[in-house]
Structures are given as structure tokens and as C-alpha cells.
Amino acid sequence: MTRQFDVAVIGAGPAGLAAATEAAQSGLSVALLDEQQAPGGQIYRGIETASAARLKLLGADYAEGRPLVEKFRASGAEYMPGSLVWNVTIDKVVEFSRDGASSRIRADAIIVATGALERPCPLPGWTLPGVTTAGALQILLKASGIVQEDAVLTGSGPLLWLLASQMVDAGVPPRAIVETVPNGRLLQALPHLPKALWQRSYLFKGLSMVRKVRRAGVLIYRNATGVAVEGATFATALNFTAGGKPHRIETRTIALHQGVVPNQQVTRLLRCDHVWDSSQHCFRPVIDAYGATSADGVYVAGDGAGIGGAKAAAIQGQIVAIGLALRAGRGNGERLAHLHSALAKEASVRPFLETLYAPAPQILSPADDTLVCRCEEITAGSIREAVRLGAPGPNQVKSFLRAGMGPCQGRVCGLAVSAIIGEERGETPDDVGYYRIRPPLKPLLLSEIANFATSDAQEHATE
């Protein structure tokens, strides 16, 4: 029979050890599924096995998430390590794939806590050998120790300055930071900083980043336009235009940044109502005070519901947990109104924040001849041409032009399509919409279904 379970966890982030183990403590059944073999989700990756030196490496923020794992593995909550989620129901049945077979679990509520992704950055040049995310070279250095070589990250947000300073700790600085912030945006933001100044530890750290980078001689040029990667076969330089000169600095190293957004496909399957978050310039699923989604005992915690960082992610998920189990009339909710005044204090910062580091015009509205579906090498200008032939959204543009049928499921190129379209046709995103996103949320094996089916129909033929 496919097993029970009073709640199932989807992501092993630091919103999904924070639920999973605040509701196994309130006495429900829960399981915990990730794709990763090890919990933590990307801020924490690797924070199990991590060297004293690469705890001193990546910060005291890093090491903060040794203990909420140690707190999960204590919590009695089942661990589903290596489980790749590629369908959820309405009736809140979960099928994974693990050790190449797939399966299944069914719960009484799933909290999605999938967390976030990183803006696509669609530029000139971007989908070449070489070019890769600041994030993707965060990982290296969390679950491996390596720091590339020879880097230039360009782009614009807190991660860019995050990365450069841990490249600087490490020995290995970058060679450049080519920032997208625009002239004029700090000065915009500025009406948000009494607010922010509630989370002044942010600021400060923030800034001791930036001098730390500028200490170490890493070249830095602001306000830079016209980004564009040069190469053939693979990245060989990056070109750009800042302070009114043009500039061309060459490197087989590339690391593109604008930010990061929540990871909609799970919500987005379930058909839970989105809203588009002109601050965070996003889609983002409704959500009520405690998570709950518009869709039946579904429930989001973390950044798959809003950009809020580490520490709000974890708090949401408490919160959510603590939700849960009330209304199972097992929890204790004494705890509830201080952690939602830590969730606004942690919110506090996100208003200027998200003014400073807004998307780079260029990233929202690509050239024509930019590709942005990379799955399925479509251009900007072939969207903007189908959308002039009629095509009204993101799921007819993809029935013109194959955008978003790729194995990414439109995870890479979604919002860009949906930018694009509203630009073209004069409308907000919201009236545009989002693709429609359909089972197997990721690529798997035949294998992998076979076996489930083979599985599934002896089940049935034993009971």
C-alpha cells in the first residue's frame, strides 16, 4: 500500500529541516524528501561534512545551518535523500524517483519548500562554455573547496559581493566585478533605508563585503550597460560599457547574476493562485499567514514563497509547522507571535534591497537576436514575432515555437517569456500568465516509471 504520512516535506533547505522538524515534534508523521544526498539545500550545501577552515571560509551565516541539521536528524522525521519529486497530485499523493526506481507517498498537507532559483540571465553570448551562475560557483566551493580561477562576475545583487569576498578569503579573488546597477538606483532606495535599518547587521555586512573586495584589488566597474560574452566555441571575454567607455576584459570565466526567484514549478502544477510581486519582479503563489496555499492542504514555505533569505525561510517553516499541528490539536501556539515579529524584522531590509539590485534593463528586455529559451534556441525576437501573429501568452508562444518544451520545463526561461509578451503587448504580468507546468517536473528515465509501474501493479495484485 502506499504509505501515510500526517505531513510531506518537499526540499531539505533551510525551510524544509526547520518544518520537517518542528512537525515531527509535535507528534506528526512526517517525511522529508530532497534530491540532494545530504541535507542543507543550497545555502547550507556540504554544512554535514565541512572543514573547520571551510566553516571559517564561508562565514558564521553558513554555520548557522550546522545546527538546524543536527535538529533535524533528532527530530525523528523520516530522511528521503536522492529522491527527485516529479509529480504532485491534487490529493496531495507525492511520486518520486530514488535509486532508479520511482515511488510513491501520500500525506494529509505537503509544505513545498523548493526555496529558490537564480534569475536567468539572457545576454548576448550567455549560453556559451564558460558562462555559468555566481551561484553555480558558490556550489563548488561549498560541496567541493574548489574556487575558479580567473573569474568575472557581473551583475547585480548581494550573492555577487557574497562570492567575491569568500573568492578573497580563499586566496583566489576574482578578477572583476562588472556591476549592472544603474546610476540613480541608490538614490531610489534611499526612502526604504530607515525601514531597513531595523536589519542594520545586514547593511553593515553588506558593506564590509564591498571593502573587503576593494582591499584585496579586484577591478570593479559600476553602472555597466551593453554586457555581452564574447567567444566561438566557448566564453573568451566579456565586453561591456561603463563610465561612457567601452571596455573588453578577456577570461574563459564568466558568472552572470540578477538575483534570485522563487521556484514556482511545483505550485505552478498543483494550480495554486500566483501573484506577481512588482518589488521582487516575480511570480510568487498566494499565500495566507501560515503558508497555506489556495490549493487544499497545500502550504509553501521558504523562498518558493517570496525572497526573504536563510533565516526567514527557516522561521517560515516553523511557523507553517506549528500551523499544521494545531489544527491536528497537537502544537502549541504561544510561540507564533514572536516568530511572525521575527519574520517582519527579517523583512524589514527587503524593500531597499530589492530597489538597489532590480533586475538590469538589458536582463528584462533582451535584445531581438538574444536567445532566451535555451532549451529549444529560441530568440527573443522570435517571441516578440509570435506574439505579433497573435499569440496572447507564454502557452501559445509555446505551441508557436516549442519555448519552454524543454527540459528545463521553462524553469530557465519562463519569466523572460512572460516579460517579453506583457512588453509587447503593453500588459502587466499578471495579465500575462505563466506557462502551464505538467508532470514529470523533471527529466527522468523510462527506467525509472517502468519500475515504477512494475511495482505498482504487483502492489495491487497482492491486495
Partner chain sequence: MVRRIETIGNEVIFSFEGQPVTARAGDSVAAALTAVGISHLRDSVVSGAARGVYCMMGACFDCLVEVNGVPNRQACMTEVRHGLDVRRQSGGVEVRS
Contents of the next structure:
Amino acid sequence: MTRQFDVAVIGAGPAGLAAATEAAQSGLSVALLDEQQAPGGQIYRGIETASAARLKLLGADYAEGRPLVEKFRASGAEYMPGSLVWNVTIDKVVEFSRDGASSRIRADAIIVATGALERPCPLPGWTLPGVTTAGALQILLKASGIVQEDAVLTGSGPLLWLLASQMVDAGVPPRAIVETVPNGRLLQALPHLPKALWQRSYLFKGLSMVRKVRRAGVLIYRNATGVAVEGATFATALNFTAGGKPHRIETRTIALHQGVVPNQQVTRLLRCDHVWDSSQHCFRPVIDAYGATSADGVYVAGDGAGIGGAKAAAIQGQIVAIGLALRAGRGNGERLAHLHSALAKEASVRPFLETLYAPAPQILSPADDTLVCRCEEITAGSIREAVRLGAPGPNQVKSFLRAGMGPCQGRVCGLAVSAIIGEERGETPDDVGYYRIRPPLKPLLLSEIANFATSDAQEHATE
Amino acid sequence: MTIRPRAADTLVIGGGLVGAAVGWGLASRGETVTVLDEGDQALRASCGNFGLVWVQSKGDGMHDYARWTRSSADIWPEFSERLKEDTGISTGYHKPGGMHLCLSEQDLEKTRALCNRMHNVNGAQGYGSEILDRKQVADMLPGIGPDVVGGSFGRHDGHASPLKLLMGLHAGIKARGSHYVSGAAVDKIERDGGGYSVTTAKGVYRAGKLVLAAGHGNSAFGPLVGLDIPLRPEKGQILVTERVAPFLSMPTHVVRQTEEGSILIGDSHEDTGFSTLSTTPIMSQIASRAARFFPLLKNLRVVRSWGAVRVLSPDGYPIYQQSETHPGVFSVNCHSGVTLAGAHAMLLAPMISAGQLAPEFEAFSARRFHGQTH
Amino acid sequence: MVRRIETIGNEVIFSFEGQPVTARAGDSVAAALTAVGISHLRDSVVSGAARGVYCMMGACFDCLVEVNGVPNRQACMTEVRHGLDVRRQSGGVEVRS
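Now that you have shown the form predicted alone, what about the form predicted together with the partner chain?
Time for the whole complex; same chain goes first.
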């Protein structure tokens, strides 16, 4: 028999943990499924096992994950770690793989809390070993306490500075930060500054991180363009132009970052309505004030609904869960007004950051010979060529070129492909659209799919 | 884009495999063609095509269709070569023969009976397939499972990449100076002097001739031009594995390996309207059956699934028809867009270009359904 | 090259390309290989180009390796265990039992 829950939460980051905790506390039956073996998501990765020293090094923002996880553990929500959700249906069946076998649960409501992914950073040489996302270096630090020497961090966004300052605290500062933020961005962002002052603690934190990184002797390059990785079987140097001069820094460790974007896989699979967020330069699902998407009974909380950061994600998780509880005639909405205003306060700093750290032009419009789809090795030029043949959007381009057909299923290249098509056609991303996503959400052994033909599946088929 | 190629010799409505093959065929005969297509989310059967150029079982019950399929398979090598000359794009066409695999004696007997009937259809021209026992099949396809009792081998069968074929046809249309317009969903079709004007989301287009190649859309467009085209949707799902080293030397009716190395695993026949959703009960059935044909497939990871809607006439055979009331208007429907691409480009397009289908095409007219209850 | 800021967790020894690698319990295979300076994990199935860890969070599928004879395992999602036999992949994997 398929187990039935009031709420199924997908993802154990701040949004999922807060939502599951809140829903369980209000008396709803809750299952939380997560691919990782321990709760925390990527932002609080390793939070239960981090030593005191590591907690101190990673800072107070990271440590905030501890109480969140502890409350979740005590909430009575059923935790299903190591569960790879590979299909979610519109009738709210969640199908997942755990220990090499698949099962399914049903729920009245599904909360998608699958968080964010790094924005694709297509630039020459970005597929070479030794080139990772900035997030990858941070995960190494959080989960394993590993820091690489001589790292060069390049791109744009607060995470570069956070990572650099954590590496400084770990005693292994990066060699350099190569920022791709064009001159003049600060000026463009200034009109958003008054609003951002509502969250001045973020701004002060940012400034103090920059000071700390400078004091540690990290080389800092601003307004870098023409960023390219050099190497044959692994990265050996980063080349770029800054201050009107070409630069070359020898290193085997290069971390790329251009901000993070919502992970759309589940909401696209469910064919929820999405909209282009021109401030965040990404698609996000269309939701109401309680996180409800256009698909009946499907909700989104956290960065998957638009990037807001860990604190906002936890607040959104609570709001969605309270909304569900109210609908089930449980609890009351007393805290909603407070939560909504806390969420608004969290959001006040975003327009400033989003304008200042908007992705670099080089990344949004890669050169023709730059690989965009890493799995199938499809260049920006061939995507433009397919558009010139008349391809109206990413699904036709995918058919023609195999872009997005590899094992990552378009997670890494999707936004870049849509952006290149839009630029070439002179259309908005909303007009261009996105890859159609189908199960399995991640590659799955054929035997596991074959063995999944249970009697329950037959019953389901005849519905 | 401000320049719209509004006037053409022929307008083709539909830019899938059928419309694009006819469009390129016309363009390569010197016509100016405009292919009007829907957008990126079009219900495109071409993108769910399995990629077989398949002869052995086609046309049991309709001999004209068997002959037509054979002609297409025969002309495929030349078609593929010409398309490559125009565009540099290879369709990935190979003709190693094809195998229909049987999992029971009963299935093998049915296949043997079909094989015999097809010999009668095809005469002494050697197009028929041959029945092989388990050992003979295993010699050709070493990976078969213990449940496989035999099969039928057709040496005129082959396969190609439906996706590269579609890209090649679109590139060929452009290379020949003709036009492909996406996002041009059709609102209206009207007579315009001696020709037709078609109002689309991208503006109005005019031409002397009109080809309906819009799949299920033909049912809606037909009545505007004096045609009654009965069609029904049938969903098919397919699983696609990760790329692997060469494993299958030839396509089979439900499992084939692409040039890139992925294994495609079909298929299903579902009466679920126009839904293209992937559904796990069907995916499970497809996976378990594939594992009986080739047990080693169990160890591969499924990377993607497809769901698409076949365009089927009431008897499953194609419909080719010219309008009696609207001269120069043709309707083309089939669900074998790859197998028949050669014939559509090289044999059908010349007839359309000349404004007249050959008399034997009456057999393919939708008039065969009229007066029946369908 | 690479530093561990603390040495907690028991030692775990596995092999990469037949050579012993010392890791810490709780490491992913990807983290453990990064920690000893190994970045080249496979050759792409398309062009044969060298690839390694990119996202470290299970999204990019670039860190695929063969683990105990099973190909295309995500190194970043596989926890190290004593005696694990990890191998670099090259090109399309063979179909085998």
C-alpha cells in the first residue's frame, strides 16, 4: 500500500526543515524526503557533525542551522534521508529511490523545497578538472573541513567574499579574487541602497568580509573581462583582463560564481507556471502569498521560489506550513503577519545586491566557441546556429543538438541555453521558455524502474 | 525580423518530419516554400519518433502502403546523401537490417504468419523478412535474454536519428532559399485569387499551393479546404539510457542504440488523448520488457523519458489526399515520419509540385473512411 | 596544496586507479580525492576531454567514476568506505553484468 501523508516536503534545507517542523507541530502528518544523508541542505551542510572549531570558522549564519535541525528532529515529522525523489505526479504521488529500490508516497500537499543551483558560468576552459563552482569549495569546507591552497575565486556575488573570508579564517586564504562586476554597477545599485538599509547588518557584514579578505593579502582584481581558464588535462592558470591589462595567475584551483538561481526541476516537471525574474536573471515558479503554485496542492518554499537566502527560506517554509494547517482547520494565523513582515525585511537588501551582482555580460552571452552544455559539449555558436535555422526555443534546440540531454538533464546549462536563444531571437526569456523536464529527475537504473512495477503501480495505471 | 516571406509557391503548414520532408523536397525542386510551424511547445510527434526506417511489418492489410514503404526505404540512401550535400548534416542513417524479437512461441507463430503474408504482398522481390530461431538470433544479437525464442530479420530495415533528420530538413529548407517560420500557429485559411492566404500569429502568408502537414491539426484545417481527415491520438512512451559503448549491431522493434551510444527503449500504445506525460507504470512495463529482451540493459541508467502522441488514421495507414474543392491543396498524414521521409521528399513532393497526386494514391485518400462509422 | 582544518573522523583507506588513498570517515569520494590533489576523474564520453568535480552537490554529473565495478557513480554523492575500488572512466562504458 502507498503510504499517505498530509504533507510531503522535498528537500531538507532551511525551507524544507522549517516547513516540515511547522506542519508537524500543528498536527499534520509530514514526510520530509532528502537526497542527502543528513539534514541541512547545502547551506547548512554538515551542520549536525561540524566540530566547535568548524562552527566558529563558518560563522554565526551557518550556526543558525543547528536549532533549525534540532527542532525538526523533535517535531515528529518523518525524516527520509538518502531518498532521491525522481518523479512527482500532478496527483501528488512522490516516487523516490532509497538504498537502490524505489517506493512511492502520496500526500495531500507537496512542498517543493529543493533550493538553488549555481548559475551556469560558461567561459573558456570551465570544464577542466580543478575548475569548480564556489559552492563546491564551500561544501568541501563545511562537510569535510577541506580547504585548497592558492585558489582563485572569480565572478560576482556575495558568496565569493563569504567563501574568501571563511578561507582566511581557516588559515588558507585564496590567492586572488577576480571580480567580474563591471564599473558603474555600484552607481546603478545605489537607488536600491535606502531600502537595503532596512537590512544594514547584511551590508556591514559584507563590508567587514571585504576588509578581512584585503587584510589577509588576497589579490583583488575588479571589473575583470575575458576570463578564461588555461589547461590541458587540468586547470593550470586563469587569464583575464583588468585595469586595461592582461593578467595570468597560475593555479590549479579555480572557483566560478555568478550567483545562484532557483532549482526548477520539480516545478517544471509538474508543469507549474514560471515567470522570468528580470532582477534575479532567472525563472521562478509563479506563487501566491502562501507559496501555492499553479499546480493544485503543490507549494514552493525557499530559494526554489526565487533567491532570498537561508533566513528568508526558513520564514517561507513556516508561512507555507501555517497556510496548509489553516486550510486543514488547525492552528491559527496569529504569527502570519509577523512572518510576512520579517520576510519583507529579509527581501529589502535583495534589489541592491541583485543590481550590483547581476551576472557578467561575458557569462550571459558566451563566445561562439565556448561550451555551454557540459554533458553533451555543445557550444554557444552551435546554439546560435540552430536558432538561425528557426528553432523557436530550448526544446527544439535540445532536439537538434542534444543540449540538455546528458545525465545532468539540463540543470547546469538550461538558463544559459534559454538566454542565448533569447538574445539571438531578440525575444524575452518568457517567450523563449525552458526545457521540458520529465522523469526520472536523476538517472536511475533500468532494473530499478522495472522492479517498480508493483501491484500499486497497476492500480495507479487504471485510475 | 521585419522581412516576412509572405508570397511563396507553396505553403506547408507543419514543420515536423512530414512537413519538413515535403518542404525540403519542394524546395530542392526549385520551389519557394514557406513552412509555417508552431512554437517550442508544439505537440510534435517527430520528437517522440523512435528512429526506425522499417519495412518488414508495414502494410499487412494495405498493399499500397507496403509498396510505398518499400519505395521509401529504397530511396533513403539517396535521400540522406542529398540532404547531407545540401546541409552537411548527417541523418545517421544505417541499414544493417532490423530484428523483431519474440518472447513466446505464440508470438513467433504470429510473426511467422505475418512474414508469410508479407511475402505474398511483396512478391518475389526479396523484401520479406526471414524467421530465425533462437540460436540464429543469438548469433546476430549476442545480448538476448533466455526468454527470446526467435525473431524475424528484415534486411531492408534500418535506422536514423529523427532529431538530426529534422534539423537537416530545416537546414535544407534554408539552404535552398526557402523559409521556416516558427511561432506561426494558423488562425485562418482562405482562398486568395487562384491561391490561398493563411493567417497566422506571425502574419499573413500567400501561395499558390497549400500542404497540410500539421499532424492532428489536419483534422481542424481539413474542413476549411474541403477535406475530412479523421485522426486519433495514441500516446507512446520511450526510455533513453546513458551513452554506452557499441552494444547492438542493428535496431530491433523496441530497442535500438543511437550513433551517440544511448539505448532507446520503446514503446507503449496508450489511449490517453493528447497527454504527453511520462507515467511510471508504463515506464516500468517498458523497462521490464526490455530487460527480458536484453538482460544487460538492467545495469544501465535511464537518463530521460519521452512521451509523444502518434497521429493515427482509423486504420493506422497514412492519408494522402488532394482537395476536390480546393485545387492545389494537399493533406499529408502518417505516423512513420522517419521511414517515409525519403518518399515524402523524393516521390511525394514532385507530385505536389506538379499539382497532382498519382492515380494510385486514391488508395490513401481519407475517402476510404467515409460512409464507415469511425 | 590541500589542507584539512581538523582531523576528526577515523581514517578510511580506499583505492583510486589501484593506488591507496587515505580519507576520513564521512568524506565523499570526491572530497577525499580532492584532498589528495586528484582532480581528473574521467574522460568525457563525447570528446574524451578530462573532467572532474564541478558542483560537489549532485547536480552536474561531471564527477562520474566507476565504484566497485559499477560505472557512472557520482563521486560527490558516494561516501568513502574502507576498501572501495574507485576507477577513472574513459568514454562510453561497456554494457556488462
